[in-house]
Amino acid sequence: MVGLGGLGSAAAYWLARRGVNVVGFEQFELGHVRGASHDHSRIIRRSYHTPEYVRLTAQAYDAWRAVEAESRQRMITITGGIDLFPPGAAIDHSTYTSSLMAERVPYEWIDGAEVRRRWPAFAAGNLVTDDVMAVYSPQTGIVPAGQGTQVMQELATARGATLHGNTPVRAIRPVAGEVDIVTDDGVCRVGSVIVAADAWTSRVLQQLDIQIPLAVTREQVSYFPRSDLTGFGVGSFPVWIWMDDPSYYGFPVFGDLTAVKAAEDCGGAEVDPDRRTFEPDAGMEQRLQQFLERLLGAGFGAPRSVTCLYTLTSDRDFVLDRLPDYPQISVALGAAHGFKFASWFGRTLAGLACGEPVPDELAPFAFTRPSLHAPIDRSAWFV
C-alpha cells in the first residue's frame, strides 16, 4: 500500500478483513494534514450527475455502514441536503434529476420559497429567491474525514495490517509479476501494490514511465463563528451546494460546535504539493464570506480556515483500475470528491489486489479511458 489517506487506509482495512497480509507506507505521519483526508467533515449524498455515480452511492453508504458495525462508531450522520440551482446555473439540474429518477432514488424538486420555509436560515439572505430551484435529497449527510481515516487504520491494524508512517516510498519496481517497494528502510516485495498517493500520484507513476494529466490545487474550508447558531444544527439545517460557477458548499454545525463550515469548490490555485503554503488565502476567505452573507445573512465573524489539496483529473472522474502493463499494480484517485466513497474504494481495491475480475461498474474509471488523458479543462470540474 502506497499512501495511507482515506482511500489507502480503506484498502488496508478491507484487505485485512479478507485475511490478507497487508503492509502500508505513508510518507508523512499517519493522520497528517498535508493532503485531503483530514478535518471534521465531508459530504455523502445520493444526488449525482450520472446514473452510474448514483448507483455507486448506494454502495458507498453500505461500505461505510460496515465500518460503523465493526468500529461501533458513527460514520454517517444524516442531515438531508439541497443542491441549489440559480437561474441559468452553470451546472445542468436535469442531469441530477434524471439520474436520480433512473435509479429510483427519492428526491424532491422544490423552489426557493419552499427552501426558505423549510430552513429559515436561508430567509436571512437575499440569494435564495423564488426562482432558485433545489434538489432535496433526504439521504444526504456527513462522513467524518479525519476520524474515519483513523478508524479504518485502527481496524486494519487490529486485523494484523502493518502501517508505517513517516516512511516515503522511493520507488516501486515490477518484478516477475510481483512488486518491490523501496523505502529508506530497505526493499519489501509484495504480490500486488495499491497506489493511493493522491497529490503525489504523478510522482509515483513517473517511476513507471507513466503520465496522466493531473492538476493539484490548494483549497481551503472555512469555519465562520456566529453568536447565535440556532437553526444551523444537524436536524434544522441541511448540507447545501450552490450549483453554479463559482460553486460553493456548506454544512450544518458539526465537529467545530462554534461555527458554520463552508467552502468554494475548485477555487484554489495549482500548486506543488511539497511546496504549498498552509496559510489561509485571504482573497478566498473574503469571497466566501461575501457569498455566505448573501446566502444566509449577516452575523458571521472572521473565519478560521483549514487548507487541503485537490487532485483533479481531466474529466473529474475517479481513477480505479489496474495498470494496463502491470496488473499487479492498482491505482486509486478520488478526483477531489472521493472521500464519501472511501470505504467503497477500499472494498473494491481489495478485490483488484486479490486478482478478482474488474467489475463492469469500474469502466468509467478505467486508466485507458480517453477522457483521462485529455488536457486539463477546468470546465469539466463543475458537475
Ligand SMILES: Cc1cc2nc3c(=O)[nH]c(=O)nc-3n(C[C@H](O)[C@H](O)[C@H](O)COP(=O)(O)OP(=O)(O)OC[C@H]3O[C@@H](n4cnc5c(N)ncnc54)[C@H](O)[C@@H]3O)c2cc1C
The other form holds:
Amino acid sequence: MVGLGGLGSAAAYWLARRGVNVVGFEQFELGHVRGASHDHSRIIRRSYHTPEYVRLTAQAYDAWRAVEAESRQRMITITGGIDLFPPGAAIDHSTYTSSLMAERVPYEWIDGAEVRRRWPAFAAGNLVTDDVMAVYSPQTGIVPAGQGTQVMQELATARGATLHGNTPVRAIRPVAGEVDIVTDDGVCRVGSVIVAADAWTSRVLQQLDIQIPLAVTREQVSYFPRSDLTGFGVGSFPVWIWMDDPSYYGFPVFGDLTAVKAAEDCGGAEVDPDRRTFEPDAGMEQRLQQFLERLLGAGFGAPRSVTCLYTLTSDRDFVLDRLPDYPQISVALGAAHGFKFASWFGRTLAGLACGEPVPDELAPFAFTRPSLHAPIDRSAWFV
Ligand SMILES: Cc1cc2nc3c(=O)[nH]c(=O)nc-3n(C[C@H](O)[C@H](O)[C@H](O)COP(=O)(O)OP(=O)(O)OC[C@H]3O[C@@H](n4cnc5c(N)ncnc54)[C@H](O)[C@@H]3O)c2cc1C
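Condition change, the form predicted alone to the form predicted together with this ligand:
Below is the entire complex, every chain and molecule, led by the chain shown above.
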C-alpha cells in the first residue's frame, strides 16, 4: 500500500484477512491529521444521486459491519438524515428520490413544516420554510474517521500486516509484472501495489507519466459550542445536508460532546498538499456561522475548526481500478465522499490486487472513463 489513510488502511486489513503478505507505507505518522481521514465523524448514507451509488451503499454498510464484528467496536451510529432541497436548489432532488426508489430503499419525502415538527431545532431558524422539501433517510448515520482508520490498521497488524509510518514512497517502478517500491530505506519488490494516496495521487502517478486532472482543496469543519445542546443529540437531531450551491452539512452532537459540528462542502481554496496551512479560514467560519444561525437560530459560540483535504475528480466519481498499462498497480480515490465506503474500498481493492476480474459494478469508476480526463469544472461537484 502507498498511503495509510482510511482507504489504504482498509485495503491492508482486507488483504491481511485473505492471508496475503501485506506491507504498507505512510509518509507521515500513522493517525496524522494532514490528509482526509481524521477527526470524529463522516456521514454514511443510502441517499445518493444514482442507483449505482445507492446500490453500493448497501455494501458500504456491510463492509463496516465486518470491521465492527472483528474489532468489537461500533463503526456505524445510526442517526437518521435529511437532504434539504430549497426551492430552485442547485442539486436536483429527483435524482435522489428516483435512485432510492429504483433500489427500493425506504425514504420519506417531507416538507419544511414536518422537518420542524420532527426536529424542533430547525424551528429556531428561518431557513426551513414550508416550501423547503427533504428526503428523510432513516439509515443515515455516522462513521468515525480517525478511529475507524486506526481500528483497520490495528486489525491489519493483528493479522500480520506490516505498516510503516513516517516512510514516504519516493517511487514505484513496474518491473516484469511486479513493482519495486522505493523508500529512503531501500527497494521493496512486491507482486502488486495499491495507490491510495488521495491528495498526493498525482505525485505518485507522475512517476509513471500518468496524469489525471484533480483538484485538491483545503476544507474545514467547525465545532460550534452552545450553552444548551438539548435537541441536538443523536436521536433528537439528524445528519443534515443543504442541497444547494453553496452546500452545507452538519451532524448531531458526536465525538466532541460540547459542540455542534457543521461544514461547507467544496468551500475551500485549491492548495498544494505539501504547502497548505492548518489555521482556520475566518471567512469560511463566518459564512458557515451565518448560515447555521439562519438554519438553527442564534446561540452558537465562536467555533473551533479542523482543516482537511478534499481530492476532487472532474466528475466527482471515485477512481477504483487497475492501471491500464500496469495491471499490477491499482488506484483508489474517494473523490471527497469516500470514507463511508472505506471498508468496501478495502475489500474491493483486495480483490483487484489479487488479480481477480474487475467487477462490473466498478465501471463508473474506471480509470479510462472519459469524464475522469475532462477539465476540472466545479459545477460538476454539486451532485
Ligand atoms: C472535511 C471533510 C469532510 C468529509 N466528509 C465526508 C463524509 O461525510 N462522508 C464521506 O463518505 N466522506 C467524507 N469525506 C471524504 C473522505 O474523508 C475521504 O474520501 C477519505 O477519507 C479519503 O481517504 P484516503 O485514505 O483516500 O485519503 P487520506 O486519508 O488522505 O490518505 C492518503 C494517505 O496517503 C499518504 N501518502 C500520500 N503519498 C504518499 C507517499 N508517496 N508515500 C507514503 N504515503 C503517502 C498520505 O500521507 C495520506 O495519509 C470528507 C473529507 C473531508 C476532508
